[in-house]
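First, one chain by itself: the form predicted on its own, in structure tokens.
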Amino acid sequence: MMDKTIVELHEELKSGKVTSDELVQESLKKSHEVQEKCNAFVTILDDAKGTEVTDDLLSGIPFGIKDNYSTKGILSTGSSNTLKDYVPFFTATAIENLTKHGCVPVNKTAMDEFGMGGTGTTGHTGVQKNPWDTSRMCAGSSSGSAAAVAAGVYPFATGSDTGDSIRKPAAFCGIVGYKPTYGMISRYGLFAFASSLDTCGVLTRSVEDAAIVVDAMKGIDPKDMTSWDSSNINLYKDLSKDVKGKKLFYIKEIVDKNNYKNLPKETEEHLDNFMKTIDKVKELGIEVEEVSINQDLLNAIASTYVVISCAEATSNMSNLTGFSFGPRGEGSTYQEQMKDHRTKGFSSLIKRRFVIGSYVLQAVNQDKYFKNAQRARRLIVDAIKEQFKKYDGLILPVGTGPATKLDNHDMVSDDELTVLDEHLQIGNFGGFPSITIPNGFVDGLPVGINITGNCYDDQNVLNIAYALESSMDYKNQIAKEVK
């Protein structure tokens, strides 16, 4: 029954084909089974129990928690020893928004340590693999939601965005991931990464399946001053495939091949396959032009990312001292054991990210690189919005190819690939609506396209993203191992 979407399971749960209970102990059979095969989940709620089903559309159907959403009476980790035992006594906003509608979490998804990071590797529980083929990542930090997803345990999971950290997931797993306008759902009970640039969302098997979670998770909330109200949009009941007359830019510079000195095979074959999609795009009306922006612009993103986030988080994880939760640290003074606690609980990508954090925040080094990083931040949110008054969206492919190997996810990348694999970033960075669809495969594996759009025009990222999807074949897809 996981195999399939959110309305084809409340039609059988309202038909009594199935029960919740069911669903409930399916999902979780099917937790365990994908838990021994790609190690995506750091909590399998076995007591979870079906509940009542009613017209709402997610009543009684089971999904997944990212670990960085806190559960009140549920272990919430953020995949961090410094949370190894952390039971919150409250639940994040978007879960309770959630749990409102009826459904049922049935475990909480591994991910990388406080999101920070692109591989799912760094957790304190392990490496995430992809369904698909587990000699390769799922990428991150929503790495076990996405596997979770791909492999069937349930329709969605919840993740969150502060660089790619739904989009990119999804592009590697096949399925769907939708990042709304900054603030659209609340970040209340969220573990903070880079508040400026944290964004709640979902990876579903469909564009239908998104809009119906994220109307059900969003709404203003007087506990987040960043939310707004949207309850004049509704996702799911204005969906439409009417996209014709819309238009649609790609960047030139990301985009074309003779942009690159030694393409790798599968970028090279990534690219051709996101210009055959742009023909599909035409033939539903759309107009889609190349636009070239400033390459300097575009160097800068990756760079401007890192300062940014790394300030922020080593701002936000100040709090993470042995003292007020997580395990204490030993020492015979105070300062002692903040520092046992944070050496032996962080991993050593987090202590750089902290180091680079402070480093970019003291005074003498503000004005170099923590505030032209925040005026290279406008210059690229700038660049981008003057674009928006004349296209609907942005549309260009994710990533670099299909999934990279596990054994060389810590190799340094080619620098002339940086933009083609990190331009997701300028979604953050102007808090825009950002959703990525599965685009077909490379070497057997899945690849992704991604929609970005101006703030608040989420319902238009998703018409133009349903109506693409509907003409292409890889809607609720299951991952399927390459053999």
The other form holds:
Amino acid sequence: MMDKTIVELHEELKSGKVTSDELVQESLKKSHEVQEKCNAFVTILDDAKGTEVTDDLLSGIPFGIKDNYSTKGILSTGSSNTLKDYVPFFTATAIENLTKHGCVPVNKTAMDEFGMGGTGTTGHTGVQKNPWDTSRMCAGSSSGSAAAVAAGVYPFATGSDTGDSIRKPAAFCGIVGYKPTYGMISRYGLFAFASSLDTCGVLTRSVEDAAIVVDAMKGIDPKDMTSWDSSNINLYKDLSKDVKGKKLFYIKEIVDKNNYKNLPKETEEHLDNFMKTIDKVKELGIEVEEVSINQDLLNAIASTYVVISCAEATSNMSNLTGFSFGPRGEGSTYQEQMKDHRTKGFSSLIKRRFVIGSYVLQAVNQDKYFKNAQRARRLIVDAIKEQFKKYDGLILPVGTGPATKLDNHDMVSDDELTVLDEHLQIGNFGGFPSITIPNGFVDGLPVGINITGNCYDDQNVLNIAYALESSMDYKNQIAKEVK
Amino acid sequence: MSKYYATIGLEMHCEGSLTNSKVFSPSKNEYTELPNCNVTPIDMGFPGVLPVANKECVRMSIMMANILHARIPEYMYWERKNYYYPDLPKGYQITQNPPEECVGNGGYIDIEREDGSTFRVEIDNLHLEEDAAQLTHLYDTSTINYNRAGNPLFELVTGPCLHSADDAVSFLEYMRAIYQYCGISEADSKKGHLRCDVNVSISEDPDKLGTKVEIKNVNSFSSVRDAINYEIERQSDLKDEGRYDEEVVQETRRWDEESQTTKSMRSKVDAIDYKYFVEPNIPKIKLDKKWVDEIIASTPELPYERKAKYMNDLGLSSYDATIIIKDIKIATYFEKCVELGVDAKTAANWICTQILGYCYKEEKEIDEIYLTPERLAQITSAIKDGRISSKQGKELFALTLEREEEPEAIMEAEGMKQLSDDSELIKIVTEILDRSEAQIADYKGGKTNIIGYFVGQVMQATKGQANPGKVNQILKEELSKR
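For comparison with the form predicted on its own, please write out the form predicted together with its partner chain.
Shown next: the complete complex, the earlier chain at its head.
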């Protein structure tokens, strides 16, 4: 039953063929199976109970919450040892909004520690494995959410996206990942990673489900000054396949095979598959054009991201001292206690990022690094916004191919592939709405395509994705173990 | 007195105690002895919390910036000041930086000295930020009280433009009065609302600045005066001894109340790099020009304006007016008295001598004492009407405060009244004169000051209740008849 869409489940519930309690029980059973196989969860809420079924599409339906959302009375660790026993006394606005619709949280999903990583391997409860092939990663940081939705634990799980943390795992797991415009969903109660880039969103198996869930999560929040009033936007109601005459562009420097000297076979197939999808897009009556963007600007994306995200992260996570929450460090002075708490609590990857963040913010370095990164961010966003004057969106392949093998994730990826791997960060620089949907298979493993539009233009982006999804065969797919 | 030229700059922190909620959180902004009761997850920096700027605090900061003749920016903008300390729950303080982005940039304010001369204080900037929690260090442990964490804090930074401890204190006292008059803060140092950092340098050449030494956390105006004077002397002594260059270094010191000295905390080499950067959770807030104009127009009457009014319209001396405007509670008390019909000069006299003397002795605020303006008016009107003598008035004042009973009731109970009835007084005077042949003879012989003797006799006979003016008048009349 849990392989069905939200609308299908709602119909089953309404007709009385199944009860909410039965769905919750099935989802919990499935959670334990997927935990065994993929290590997708920090907490499984075995006490979860069904709720009353109303006319609300989400009522009675189980779902998952990424562990960096604060949930009252429920362990919320951000997959970090610094919060390994932290039970909050308030719930994130996005989760409160969702549960008002009657859906039922059944687990808290594992992630890269505080959203930093992008591999699903740095959380304090271990590595998340890809349900299509457990020797491969899910990507991250919303690794547990992606694995669970792909494995059919429930139709949706919340995610958060600072660089590509929803959209990349979605591609690796063959599902849909939607990051709305910055501020459409309140961040109150989302553990901060890099506040100017952090965005709440969702992982689902269809564009329609993504629209339903984000409709429920979004809304202006007096607790988040960066949130805005989207009450005139009804993503699900206005979902339409009528996209004829829309215009998209892709970036030549990223998708042109001739731009790479040593193209791995998987990447080549992924790019070929992308161009095949472009043909499908054109068949929908959408104009697609190739646009050239300054290569230096594109090359600056990854380092701009590192500088800004590490700087904000090091400041955001300065509250983790082990004094008012988290395990108290040992030592005879407060400095020693803080140091002990942070030394023991954080993974080495995070500590490395803190060092970078601290370095780029130092008074002597700030202009050269942090301020320059802010300038680069503005230039990149301006270049893309310039294109949005003419185009409805940007369409690009996600990553360098299918999910990476877990045993070689430490390999430094080829420099010339960096832009292909990291371009989704553009969406966070500009706060753009951005959605990944599956567009086929390479080596029997799913790959994804991404559509990104201008701020507040979420409906347009979803409609294009909705139409394209319908012209392909990967909607509502559940992971089938291939190896 | 030092023979060197001292230059002083001040950083004055004033907690905005008169808003309902904190500057970036909805917690109550209230002074209470009970620790950790005005706290939300935001004040404790729990994971996932976000700041929301308090519009009322922004309004207050704009009003202050205008009073300081500072440039008000187009946008409100905040940065994070990053450092680790147990009283700083988030590991950073939300504050305004750089000066050009602060709510008040540049500016000046003119201050009147007690002798009537004036001097100008240059303002570098005024910024709105959040306060830290309160740490209490006990014998082997420290406690954290988060009530103060996130309270609005107005920080005013002057240029290096002051040259004496007295001027520094006059400036601070005037600024305190302004914060009170504008309804921004009670500015009560007992509640920790006022804290200062002081920068002091000395030089032989008034055109050159010496090495700046910062003294942190000076928490009362008298300590500011003492710390400045101590530091000028310390630096001057070192200069006299030829040790200035090696021993006066750019450093941060602290004022030690116990020893009444400054002690070194850290040198410039160890200065903290606060890694300021934009607070990403608060978008730049455009300040509506109309709103800013409204705020400026709503600025209440300021202390010096009131002082001028008291002197010009109510005939107060500069001395009395200066005392009365210093604290809004005193000014409010005074104005209430005037409103109740008490003669302004009379009210000022009572306030500046008896009442403030009593407050000082009892360590009470003027609005805390039993003798309200209404009760003072009972006393002054009884004196004015001649129902009691001014001597009795002073007794009544003391009894009112001592017994905490209405003055009218005390007058009744104590039989306090002034005998002003002519026929009764004539009767008493006649009786006394009848048995004072010798003294009358002296009087007639030109010893007119013997009249005091007769007055004393009358007072004795009436237990001090006779109206002295009347008695004098009747005595003269009756004596002339003999």
